[in-house]
Structures are given as C-alpha cells and as structure tokens.
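Take a look at this one chain, the form predicted alone, written out in structure tokens.
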Amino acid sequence: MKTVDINYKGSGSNIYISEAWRLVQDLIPHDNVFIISDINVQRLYGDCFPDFPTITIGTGEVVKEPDTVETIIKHLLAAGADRSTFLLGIGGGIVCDIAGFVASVFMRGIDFGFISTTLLSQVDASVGGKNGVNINGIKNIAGCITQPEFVICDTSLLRTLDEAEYISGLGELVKHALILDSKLFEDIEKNTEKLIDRDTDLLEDMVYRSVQLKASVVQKDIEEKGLRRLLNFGHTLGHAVEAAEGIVHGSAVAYGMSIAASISRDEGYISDKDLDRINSLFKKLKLFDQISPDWDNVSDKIMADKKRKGKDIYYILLEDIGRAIQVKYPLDKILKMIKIKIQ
C-alpha cells in the first residue's frame, strides 16, 4: 500500500492508494458514523459497507445542489447525529463533494473521510479538501475547503466503472502530467493501451504519482490564493462546456486543455510539436471527439468562473509540457481568444 499525506498548519489528510477498501474499518470510529453514497455504488458494493446507517443519493450533476445538502442534514438531525458524528462518503466526485460539504457545515463542522470509487475522484476530486455544490448550473460556486481525515483510493474499484466515467478520469490524470510532470506525460504516452485496458499495477502507480503531484501543490497553497490555481488548467472553458453541453467532466476539461494549449502555442510558450503531442494523446485516450459548444451559453458560464477578479481572470497556460503558468488577462481579451478557437 502507498500513502500520501497532506499537511497544513497542524492539520492533515492521509491518502491511501492500493486495494485498500477494508482499511476503512481501522480508520473510522466504532460508533456514531453515517455513510453517504449513491444508488450505483450502493448497488455494487453496499454489502461491503461498514455496518452503519447509509444515506443514498441519486447520480449526476443534477443532485449536486443545495436541496440535496438540506435533505441530508434533515436526515442526520432526525437520526440524532451530533458534533461527534463521523461522515463517510463512499463514491465518486459528486458523492465526495456533497459529503465533504455537508460535514463542513453541519453543526459548524464534523469529521469526515472518503472511500473514492472513480478514477476522477481518486486522482482529483476527493484529494485536496475542496467541497462544493452547483447553483444555477454554475459548478462548485458554493463551497469550502476542509480536509477529510482520510481518503482511500482503492484501484480495484475502477474495474466496475462504465467506460465514459473511466475515460473521464484519465483527463485529470493527463492534466497533472501536463502542468507538473513531463515524465508522467511521457509514461502516459507510452502506456495508452494498458491504461485503456485498466492495467491494475499501472493504475496504482499512476494514481499514486498523480496524488503526489496534487498534494505537493495543495499543501503549499491550501486556500488557492496562488500556486493552486495551476490545478485549474483547462477548467475555465472545461467547466463552462460541461455545464452548458452536458459533457462528462474529464472530456470537457480535456477540451478546455486543448484550447488552452493552443493559446499557449499562439502566445509563444509551447511549440507546434508540443501541441500535436498533447492533442494526439487526447485522441488516443478517446477523451473527446468533436465538440461544438454554443458560445453564448459557454461565455455566460466563463463570466461566473471563480478565478475571475473584477474585469480580469487568471488563465492557466503551458510554458512547457510539465510546467504551467498563470497569466492574468483582461476578461474580454481571453473571451475573444477562446471564441476564435472554438468557432
């Protein structure tokens, strides 16, 4: 088993990467635990859940709303939960976001942990302490940063993911390579077939390396005031396309990364050869095919991007494969640059 720790100002989060599902019994309290999961995970793995009450939610972005948070809190109150309650989220990114958000606000904060069941969640969503919900179709516009006590990334759970969900997770894996680690990018290039086939040993290694990369950034900038913004590479457009067009997260972000890489080339940072390598990898991993988003819908979503500061926005570009930078653009300028690329 491999472990990664995130430490910040005396608090920490322990991340366990392996076939480590059973480890949860040693990490949670012996009583006063509630589980949050979704209907799919409950169906597949419910018989293996720890023996505690389970609150089951639906699936998809439609449930990642304040109404779901309110429903869960009412359930917790009716069941006698208190400030000593421990909340365990078992599921993908949506379950972890909701469970973390509920735990962060219920009675001003209770302890929580995750068993992360999707590749997207293991390499990104459940790591780093971001917890959020959507309002009016704007992703994660209400949220907080609170670290879970632990995250279990059991790569054996990835065998039951449907193909679209699995491929979506590869998008965030590539993102970490593009912004932080050229060697990881090369290794992904060399192993695309094994990745698509869900090779167990390769997945465990790449999830571990990806989590290490994210943790190295998060613990230096837990509140996303500087360095952590790099993790949003591809997300300014990606989140907008995801919300406006209903495309799965990883594919939408891959599309956003492709556009950002093209702008990076135009701005003189990366070469045509680098851009071709990036787009070739996206194609080999089947991350996206033809995407033609409606500009009016997309631009409205970009206007609500959390990285916007007044009339400016921090937009993440590639200085090289494996090294990202943040550039502060006037919002109207970056909107024009993106519009040219997608039309």
Ligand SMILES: NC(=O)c1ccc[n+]([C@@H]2O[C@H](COP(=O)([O-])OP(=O)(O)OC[C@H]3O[C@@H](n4cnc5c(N)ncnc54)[C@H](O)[C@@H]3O)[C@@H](O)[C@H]2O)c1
Second form
Amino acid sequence: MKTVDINYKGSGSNIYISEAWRLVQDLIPHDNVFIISDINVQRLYGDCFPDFPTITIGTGEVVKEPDTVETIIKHLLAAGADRSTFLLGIGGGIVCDIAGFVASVFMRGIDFGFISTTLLSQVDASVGGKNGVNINGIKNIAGCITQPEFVICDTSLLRTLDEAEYISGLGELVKHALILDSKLFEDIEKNTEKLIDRDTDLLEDMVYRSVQLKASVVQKDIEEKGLRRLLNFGHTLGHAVEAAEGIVHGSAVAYGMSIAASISRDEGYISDKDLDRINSLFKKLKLFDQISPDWDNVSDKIMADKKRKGKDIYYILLEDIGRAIQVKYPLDKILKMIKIKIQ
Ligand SMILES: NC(=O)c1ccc[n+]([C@@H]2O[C@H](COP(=O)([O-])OP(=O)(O)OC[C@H]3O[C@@H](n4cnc5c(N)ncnc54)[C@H](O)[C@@H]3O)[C@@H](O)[C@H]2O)c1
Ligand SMILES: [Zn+2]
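Now show the form predicted together with this ligand, given that the preceding structure was the form predicted alone.
Every component of the complex follows; first up is the chain already shown.
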C-alpha cells in the first residue's frame, strides 16, 4: 500500500493506493455512515460495499446538478442523518464531486471520504478537495474546496471501466507528466501497451506518482491562487470541446493540450521534436482521433469559462516537457491563436 498525505490548516487528507474493501472498514466510523454511489458502481460492486445505507444516483453530467444535491439532503434528513454523520462516496468524479459538495454543505459540513473507482478520479478528481455541481450547463460553477478525510484508489477496480472512460483518465495522467514530470512522461512513452492493457502493477505506480504530483501542487496552493492553475493545462479548450462535441473529458483535454503545446511551440518554448513526441503519445494512447469542432460553439463556451478574469484569461503553456507556465493573455489574443489552430 502506498500513501500520499495532504495537510492543510491543521487538517489532513490521506490518499491510499490500495485494495479498497478491507481498508475502508478501518477508515470509516462504526456507525452513522451513509454511502453515495451511482447505479453502475452499485451494480458492479454493491456486494462489497460496507454495510450502511446507500443513496444511489444516476450517471452523467446531468445528475451533477443542484437537484441531486437537494434529493440527497432530503434523503439524509429523512433517514435521521446529523452533524456526526460520515459520508462515503464510492464512484468516479461525478459521485466524488457531488458527495464532497453535499458533505461540505450539509449542516455546514460533515466528514467524508471516497473510494475512487475511475482512472480519472484516481489520478485527478478525487485529489485536492474541489467539489461542486453544474448550473445552466456551466461546469462546477457552484462548489467549494473541502478536503476528504481519505481517498482510496484501488486500481483493480479499473478493469471494469468502459474503454472510453479508461482512456479519458489516461489524458489527466499525461497532463500531470507534461506539466510537472518529464521522467513520468518518458515512462508513459515506454509503457503505452501495458497502459492500454491496464497492467495493475504499472497502474499502481503511475496512479501513485500522479497523485503525488497533484498533491504537491494542491498543498502549495489549496485555494487556487496561482500554482494550482497549472493543472488547468488543456482545459480552456478542453472544457469547451467536451461540451460542444460531447466527447469524454480526458480526450477533450488531450485535444486542448495538443493545441496548447502547438501554441507553446509557436511562442518559442518547445521544439518541433517535443511537439511530435506529445502528439505521438496522444495517438498511441488513442486519446483522440479526428476532432474538428465548430468554432462558434467552442468560442462561446470559452467565453463562459469561469476562470476568465475580465478581458484576460490565464492560459497554460509548456516551457518544456515536464514544465508548465501560466501566462495572462487578453481573451481576444488567445481566441485568435486557438482559432488558427483548430480551423
Ligand atoms: N474535483 C475535481 O478536482 C475534478 C477534477 C477533474 C474532473 N472532475 C469531474 O469529474 C467528473 C468526471 O469523472 P469521471 O470521468 O470519473 O466520470 P463518472 O464519475 O461519470 O464515471 C464514468 C462512468 O464510469 C462508471 N464507473 C465508475 N467506476 C466504474 C468502474 N470501476 N467500473 C465500471 N464503470 C465505472 C460510472 O458509472 C460512469 O458511467 C466530471 O464531472 C468532472 O468535472 C472533477
Ligand atoms: Zn480535467
């Protein structure tokens, strides 16, 4: 078992890369626990869940809305939940985002933990304490940053994931390597086949390294005032393409990273060779194929990006493979640069 700790203002969050079902029994209280999961995860793994009441939600971004929060809170109230209730989220990024949000607002905050069941949530979504819901189609527009007591990442659970969902997680893994760790990038390059085959040992190592990278950034900038923005690499365009084209998050972000890498090359940061290495890795990992998004649609979505500050936008570029920088560009300039690349 490998562990990573996040400490913040005297409270801590422990992330375990470990077999889930035995460990979770040691981490949750003996009573007054409620589980939140989704229908797929409940169907596949419900028999292994700790013996507590389970609130099961649907799947997809449509459930990541205030209605679901209200339904869960009504359910908790009807079942007698109180300030000492512990919430255990078992699922991917959607379950974790909703469970974390409910736990943060229910009675002004109760303790919670996660068993993270998708690659995307293991390497990214369940680490760092961000949670929230979408309103009017704007992703994560209502949310907060609250750390779970623990997160368990069990890579054996990833065997049952859909191909597209698994590949989506690889996108965020490559993102961490590209912005923070050239050695991880090289190791991913050397192991593409094993990664595609979901080799459990390799995945354990890579999830661990990815969590360490994300935790190191989050730890230094819990409230996203600076360094943490690097984690948004590929996401300005990625979020827009995800919404406009309806493709999975990690693939949309990989496309966003490819365009940002190309702009990094044009701006004189990375070489043609580096750009080729990046695009060739995306191809080998089947992260995206032909994407030709509709510009008007994409630009509207970028304009609505909540990270936009007035007329300027923070955009993340690569100085090198394994090193990212944030630049504050006028929105017009960044839109122009992206438009040239995608048309
Ligand atoms: N909080 C953050 O920091 C953060 C970071 C990145 C992404 N996110 C959010 O995460 C969400 C996406 O998360 P996701 O990609 O994990 O999607 P998801 O939670 O929708 O899971 C994807 C699908 O896989 C199914 N599933 C989950 N675990 C499974 C398993 N072990 N076997 C088989 N099927 C399984 C789910 O039922 C679902 O249908 C988005 O809403 C995104 O905004 C949050
Ligand atoms: Zn992401």
